[in-house]
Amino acid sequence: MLADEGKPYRVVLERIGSYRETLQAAVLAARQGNPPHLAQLFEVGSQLAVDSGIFEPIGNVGGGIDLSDYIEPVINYYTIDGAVNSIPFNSSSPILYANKNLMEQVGLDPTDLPQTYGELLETCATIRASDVDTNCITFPLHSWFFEQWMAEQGAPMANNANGRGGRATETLLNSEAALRIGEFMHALGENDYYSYTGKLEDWSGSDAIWLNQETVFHITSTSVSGTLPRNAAENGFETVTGLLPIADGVDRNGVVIGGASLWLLAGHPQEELEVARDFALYMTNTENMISWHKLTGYYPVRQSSVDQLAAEGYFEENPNTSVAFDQLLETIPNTATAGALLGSFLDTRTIIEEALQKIFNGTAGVEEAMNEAKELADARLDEYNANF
């Protein structure tokens, strides 16, 4: 964002690369004395962003902002130590996508999708017993799903209230809730119900598996709830969606918001910070959030957007999207669903993914893999915290 004296402000967009690269570039630019005004950062970069000291909490600029219209489970993630640090923009969570045609072929009811691990495994057995040449489920082998499954159990991933009541000093990767997730991955692997490319975090690979009808089910982000069903239709089948299946015997708490948000960088005149804030608010106003959702599938982050979509009959015409909204709006705001704050989150994600891969492949038992993951993640967290 640049200011020309006596002229309106204008917006200059610069694409850096991945979310990790964008955060690194923002920190480097700030240290060199030439920070941008706004940066779009992914959710797990939040603790790193706060610790960097280069960002100005957006809720503190120019007398603050009205948060009453923002969906609470979304804004809850970006509220740290009582301050709204950034404005959510592209927000998403995982849901279950199902191939309606294949479900009917194997004798399953497309209106009754599995909602728990146990129900899903029973459904997988039905698919296996049929004479239809397809497998049960695919999803990217990504820590994001582990994080969601922890939140759904109301279980934090780290101590000190998930790092929100004080800096996290220990991960909880071998807790009872974490072991339930590991047992689920073990069951998928032992029975060969799960198909993936063998690569970690391979989103497009899992999409391709499902679109090629190699599996009946797919768990992935709501951000593709607009495009994925259209691609499925081009491949000759209809999509139905359901809630993210969760561990058996626990109450559904809801999901952690994923995606990214808009952060203000300090080091600029107050007037420019306020203009940058106003641009972020414009990007996330009611009308723009509706357009953004219809184009991509990402959530509109304002309740007024959801209300307007409902009023125009959008959810009735697009019933698959209503599942995602119900899941989000029914999320219970608590420290688990607010998401963990870890400065070493990027390393922790890789550690979790490698542990789940070992469990799935059968090269390590559930407790062995998750105990090792906790030990490795805690060591990285200690190393990070030693800087503060």
Contents of the next structure:
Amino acid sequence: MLADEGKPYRVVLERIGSYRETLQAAVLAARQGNPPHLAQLFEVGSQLAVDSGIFEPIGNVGGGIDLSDYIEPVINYYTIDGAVNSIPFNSSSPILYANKNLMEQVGLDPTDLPQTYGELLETCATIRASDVDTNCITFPLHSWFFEQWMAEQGAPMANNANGRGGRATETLLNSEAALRIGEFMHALGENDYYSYTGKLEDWSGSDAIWLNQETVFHITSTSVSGTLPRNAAENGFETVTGLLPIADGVDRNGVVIGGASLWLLAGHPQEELEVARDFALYMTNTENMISWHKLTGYYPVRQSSVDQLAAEGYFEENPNTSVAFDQLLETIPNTATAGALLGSFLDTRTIIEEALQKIFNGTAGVEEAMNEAKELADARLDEYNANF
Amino acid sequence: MKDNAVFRGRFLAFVLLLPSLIILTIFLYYPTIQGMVLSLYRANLFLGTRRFIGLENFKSLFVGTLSPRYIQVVGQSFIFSALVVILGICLSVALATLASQKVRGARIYRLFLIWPFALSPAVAGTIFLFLFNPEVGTVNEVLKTLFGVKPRWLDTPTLAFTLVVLAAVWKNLGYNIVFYLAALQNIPAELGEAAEIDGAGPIQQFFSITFPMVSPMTFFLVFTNLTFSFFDAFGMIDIITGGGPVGPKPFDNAGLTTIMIYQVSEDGFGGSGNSGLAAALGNIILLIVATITFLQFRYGARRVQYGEN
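Condition change, the form predicted on its own to the form predicted in complex with the partner chain:
And the full complex, kicking off with our chain again.
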């Protein structure tokens, strides 16, 4: 390890902007012959990153690395064609956040949160029937939730084993599983149970709605399981968290890991690659992952970190975060929960979000909207695949 | 003195033009030509791939699965730009005329009117978003208290479109007013006095004297506002609506506030980095703006009054 040998390496940090911009910047820097050593990239950019050819699978550098301590569903996402491409750093999944005070006012049991769409819609009806002036649920209108709801049903988003058995050539956005999600969105729209700012991917907008007690429930990332309850407490209410509610009548397969990972860029001398890799490992060592988790709510990606947190009694003190771990650790590793690999994932996201918005607004029927989404996403995928 | 003074030596003229030419070549001509070439290729930003495909990208824009989106985007861009330019010009000439009246505190009014000019489109967008956030924005807080209504500014199609138009008009107001104020100062006072003696009211004075006298400025501002609405409104739209919401049928193929330049950025940088397709749409914008500008100079210039002769 670099620290052991006391070698004079310096870590220079550069913030580029959004995840999308960081990937662009890394690619352009590499093309101009001046690549950084590490880049922090978001999960849906994985196929683009692999295809760009500027990265070195981090698990292949030197004699390889011991990954046995990394939580399986997490490392699963970043394993492509058998090689570990990147080291997961900030990992998260969606959970249900509930306003305990409002639940009690409505007469709901805050220890028994809805776990399926059906239960959630019933709870929404109870809230509507009560004299408490609040709506049922908010979450950002973001494709990420659709992706998670697909994985929970064990349903892939794309053919060729979610793009992991070979390059995906077709999306599966009108599968039975996808239609169930559409039906849920339709029910939320028809009954006016769902509240959002109207803007797509508006994370802070939905946080504000929930913190303002405009809704009882909120679905968002575990990455704010530390900060969101703190902000809620400042606004005078208590938070309880639960598993992500999923489609009725299907087994809970688990979640796809979201967030970002550290990618190693090719084109550096072997020694520098190893040092950069060691730094990525250092960032995700047991202690650093614990402090990172406590600060933000992002998962520690190592089993040893989870064990140590449990031994400290952290989960008893912070029951809201243990839901997140249960959800992750109970995830069944399969191609659906490993997450889709699509070169056109970002285009697909916009297409899914617009389809869900049409369903919610009642502009289009569920099947109509999802069929159209599939057709558009396939056209974008064809366009992308035509590059090879 | 002769009206048209000319430089004797061509060399000197060239030397004086050189700095501008260098800058224009590097930042304008070269990228424009690159954009034209790129639109003929299937090119990807992330993959670095480039393969000649002729006019395929243009075909994708106007026929095929993806085309309904682009056709809608082109159409709504025209409406957006027309509204931004017409409303912007009318409002600023009216406000500038009022602000140039000799009243107490006129300088303060002018300052406040010019102020939006100092903001970047992104900052202006953020201000509008804070104001019009349907759940936690200031405007709806007030509307709910006073009238018990909470309009859905960001996902009611007409409201979202109107909001973005108004935001763009407001952002441009300061710029337009600065120019109009300058133009109004140059109108000889005798004209107004003569008109008053002849019994013309303020409204007649405005339409018969003020408006024709500032027509060179209007001519210039129509062009800059047009460029703004086609190219620079991008930042505000990104922040306020993110291009959404999808409209009712048949306008459900794209977000209603997705104007062409926003779609270019979505395709080229936001999605899977389809640079070729983005370049093709970029060229369409170039063609449209060039055509409008040509028509403006061809037909609009005749109506402009440049002083006595």
